[in-house]
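Next up is one chain by itself, shown in structure tokens, the form predicted on its own.
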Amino acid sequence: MKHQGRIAPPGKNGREMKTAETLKIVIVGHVDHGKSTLIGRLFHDTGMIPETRVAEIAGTCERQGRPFEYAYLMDALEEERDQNVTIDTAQTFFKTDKRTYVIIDAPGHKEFLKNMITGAASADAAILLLDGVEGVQEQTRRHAYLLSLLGIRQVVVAINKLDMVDYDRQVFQRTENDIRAFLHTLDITPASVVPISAREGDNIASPGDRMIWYGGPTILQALDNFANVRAETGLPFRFPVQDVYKWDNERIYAGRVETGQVKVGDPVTFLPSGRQTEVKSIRLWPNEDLAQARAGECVGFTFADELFAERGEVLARSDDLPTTVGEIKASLFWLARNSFVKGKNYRLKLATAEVDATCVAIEERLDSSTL
């Protein structure tokens, strides 16, 4: 069968867009501590907000008899505007001179904790936001604990609303001491603890002159200091096969390079089938040939040998293969209404692969709502 489809989504900048460094950031914290306002500020202060959008927000705020709200950039749904809370996890982009960020705004309410987990699970780093006046709250602790369970170790703490206390240094230091002490129990050492006012823009993109007692990085500087955990130099090459296309008697294996890098001529192996071959060509849609493919790129491969690997197999360099196993131990966030049951069969999905699996044992349980 001949597929008339594309191998990788096009973009205005083509190859340049695909290779730009990207970092996924989740913003978590107690409800009403200012997450959406912070994101709105990040967008505004990096020049990512069109003037038409600013005018729309200003008009909405005026009609509702409230001051200008940056939070409306994220709280786009009418239901969220009515309730003035963030219900779902939202993703959007902004840029600094160093990289592009996918920034995830996660719900703060206890009732929306499952949505927060869904968003945070794909993050490379986190901003833990808390109100400098209210200090560390129950939801602050819960979200920080979930970050630790998800293995997110790149964390910056933003202590917000210091404009409400006339930028009092003692208020900041008291809250900083409390959150550092709690994070220490979770084996999380924040890269920075930054005093901010999301509403006024202090220490978001620039320091301003109202907290001269603080000499650390702004939020943007702290984000730019984070490492790219998915960098091609840091992890081995892994390419889950998304689909197989046939063009002009060629079989093209399409998908996304999750980690690492590979070059034309490299010996590679499909797992779990164990089929071995060599990379013949790397294609970028619509008709560009590449010398190598790197993490984050959507590409198509052709190989030196005739192969019949299928969707779900993982391509790796032959000199750095993953381990194939029949049993795994994992931390599982169970989101379904029906209980997860020992001895029951389930469909397990990993990247593009699906296999039948049986729960052998449940060694520990934790209620994410109560910890």
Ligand SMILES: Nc1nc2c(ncn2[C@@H]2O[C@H](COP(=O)(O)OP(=O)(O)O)[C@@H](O)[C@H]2O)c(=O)[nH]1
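In this text, the rigid core denotes the largest set of C-alpha atoms whose superposition between the two forms falls within 1.5 Å. Residue numbers count along the first chain shown, from 1. All values reported here derive from a predicted model rather than from experimental measurement. Compared with the form predicted together with this ligand:
The rigid-core alignment places the CA of residue 166 less than 2 Å apart between these two forms. For residue 285, the Cα coordinates differ by 2 angstroms or more between these two forms after the core has been superposed. Once the rigid core is used as the reference frame, the Cα position of residue 176 differs between these two forms by less than 2 Å.
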The other form holds:
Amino acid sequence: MKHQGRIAPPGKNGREMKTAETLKIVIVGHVDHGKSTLIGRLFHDTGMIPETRVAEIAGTCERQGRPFEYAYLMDALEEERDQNVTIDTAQTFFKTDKRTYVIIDAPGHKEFLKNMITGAASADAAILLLDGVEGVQEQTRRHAYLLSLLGIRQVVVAINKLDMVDYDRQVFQRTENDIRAFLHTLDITPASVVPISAREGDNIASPGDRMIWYGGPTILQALDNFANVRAETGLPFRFPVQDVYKWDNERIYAGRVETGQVKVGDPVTFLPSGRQTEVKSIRLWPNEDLAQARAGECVGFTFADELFAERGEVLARSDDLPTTVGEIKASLFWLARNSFVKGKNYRLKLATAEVDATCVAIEERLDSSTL
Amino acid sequence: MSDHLDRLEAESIYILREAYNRFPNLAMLYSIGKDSTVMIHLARKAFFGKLPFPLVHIDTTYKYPEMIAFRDRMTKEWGAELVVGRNEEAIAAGMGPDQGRLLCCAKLKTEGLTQMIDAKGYQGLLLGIRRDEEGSRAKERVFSPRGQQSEWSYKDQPPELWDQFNTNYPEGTHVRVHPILGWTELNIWEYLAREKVEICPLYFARDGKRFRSLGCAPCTGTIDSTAATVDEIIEELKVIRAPERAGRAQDQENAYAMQKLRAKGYM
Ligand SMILES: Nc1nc2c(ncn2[C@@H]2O[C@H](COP(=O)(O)OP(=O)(O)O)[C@@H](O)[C@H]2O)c(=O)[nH]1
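Provide the structure of the form predicted together with this ligand, given the form predicted on its own shown above.
Now the complete complex, all chains and molecules, led by this one.
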């Protein structure tokens, strides 16, 4: 890609600021393989579903003349329930003794791929779910590919609906081999592959006694085994300017420290303009001014010199500057209905910068539906 | 940055600053409740003590007097510009919950709000809704575009990746921005405690009852509770199993009441 403005890479995106004892898990997989049911089960087995919510769902199911649907917990929209399909991503919460989880339900249907990506983009880890009988399907492959593209490396595979084959170990092993082989091509090694029945509750919160041949963790144990996403330390200081407030006769540069840290008095440089100055103060209302700012913090800076830097520039310490470039090589996942065209002008957003960009060459192409 | 509340706070501040940068004509909806109170505190942090946009309150005339008194006292303390909107026509015609709760919500709240948006030409509106409140809110985007009539196309929402919020919309669209979408009810109270933020007194138990969610007097019920401080409320929430909005009658009208209200522009 070639672009007219010059931009500085601001370190990676916001991922590495995630540090908490809350973990965001996205559940992906082919449509109808049981994602919503698994989520309902997780909530039920951890005691997170209010009685009134159960009553509401039971009432709806009764009016529709069908057995209790755990899926309705996430599929809250009328259209989703009537057509029995997840349309958009939803987020809910549950707790184990170890930590709080945000569960992101991502639609499996091809038509709603943009919603699946919206959900998955914010996840720290994933459960890839597949129907043990149907095995690896088109959306199983596509979703796994998207996980690798989004950089989600902590993955548990759940092989579902084993109640339908009397918990047959061979059915499980066949699907397990297939999915492991496919994930291998994407450089994903699953933390575990768990045989389950989401509907009956086997190997979700407790192992039960119908799959004694399996010695691995339940889904909940597998989740608790995931590592917290910690801030990477030792990275250089990068602060993309989000806005400049010209109030009370001073300029406050507002934004979030993406990586590294900086102290009052440090010599700093704005890129790509190259303007140099020194950090005068670090603001964090209503507290006293800070002595230093660290990755993940939303702060405001004032500087020793009168500057005219703007949103989109990246602030770095003068002794550890990023390289500025006019051309980058990138993997694009193209979602739009119209094709991506070489030579056409596009708007490229990177952190808070927006520049015009033109594609000079497409080196490799992959259709995610033919994986 | 090791604490979950720090992470939520930083996320919200980032969103607030993004909205302020992107929409020259921005306002914040102030419902007087705990969620808007947290949102205002976050905005004051984001803008170094200032509130650089007006607070909009949609007055249904059915709010508790304690709520209005709290609103007037706090907005003065914050130095905020308060804009009060009322659907005068519907109020004059005697609209009330006796004519149907959902109709009343649609007239006094949704229409009151859309009239205000039209009159002031707001392009961006900050709202303190949360995903854990109920099912249709769980599906929301942080930047949620609305059509000419404020309608929400929940079946065709734009993608939203990382912190890149979509800001290119067709003419006539206004955008609902949700800075605290990822907070839970418990997070709200833990944050109020940590930051020592003052909250409307109706939340605290008196004579064995308190409000868990605040709304219009005829449609908002109390819960049995002895929690008379923020810390006691936090302890109570850790064991309570009933949903937060159980006391809000409009949610209970029928199975998809909230989805239908919200598709037409309700908060
Ligand atoms: N027999 C059986 N059926 C299941 C199981 N899990 C889900 N289902 C059914 O499979 C269908 C699709 O499930 P759903 O959770 O909606 O799938 P989603 O599209 O992946 O969210 C529903 O009718 C479920 O009741 C299971 O473990 N065993």
